[in-house]
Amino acid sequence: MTLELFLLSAAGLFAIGLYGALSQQSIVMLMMGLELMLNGVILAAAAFWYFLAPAGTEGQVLIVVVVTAMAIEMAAGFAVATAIYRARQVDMTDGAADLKG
């Protein structure tokens, strides 16, 4: 594998990604939208420090904490939507956008 490939397969994601994001209505499809797009640039960064710096272990760590930071987000927006679901029985992004304090 090149890194051509492995860029061309991220891109994917990140466009899959975008397209989920921003045509979606659910919250849990758009956050899954967003998902895919940072999994896409996971991929991108992987591949470059596959591919230039092969030695170093900065990249490995990078990735680490970046997947690490994307867990922790994923799991406080769904904690998010589901104490929205329960307080008001919304699960649409037009409903959760009138929400007041």
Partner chain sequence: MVVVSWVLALAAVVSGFGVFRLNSMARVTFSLLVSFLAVAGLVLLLGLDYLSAVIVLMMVIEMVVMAVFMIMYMMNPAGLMPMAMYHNKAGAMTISVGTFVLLAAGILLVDWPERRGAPAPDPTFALGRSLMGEQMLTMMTLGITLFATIVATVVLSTGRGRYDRLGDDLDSATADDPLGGGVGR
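Which structure goes with the form predicted in complex with its partner chain, now that we have seen the form predicted alone?
Since only the chain itself is given, any partners or molecules it might have are not part of what comes next.
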């Protein structure tokens, strides 16, 4: 077990999630991409805690924050999806491009 292995898998998860968040048209799939990016952040935080600073608890606290952020992202994302679907029957990101500048 090395720090590099963990960080490389975390970077892989982050990049795949970024690809999904940028390329998916469906709002639900876009959120899956965001979740995958945060999944990578969890892995990186755990690896940094274990391999660099195991004496402190900051790495663990960061994981708690990220897990909470995932829950909030899901709840808020689905609430926004519900609101925009109710108002305009939009379920694709391309249907909600009003603010595109």
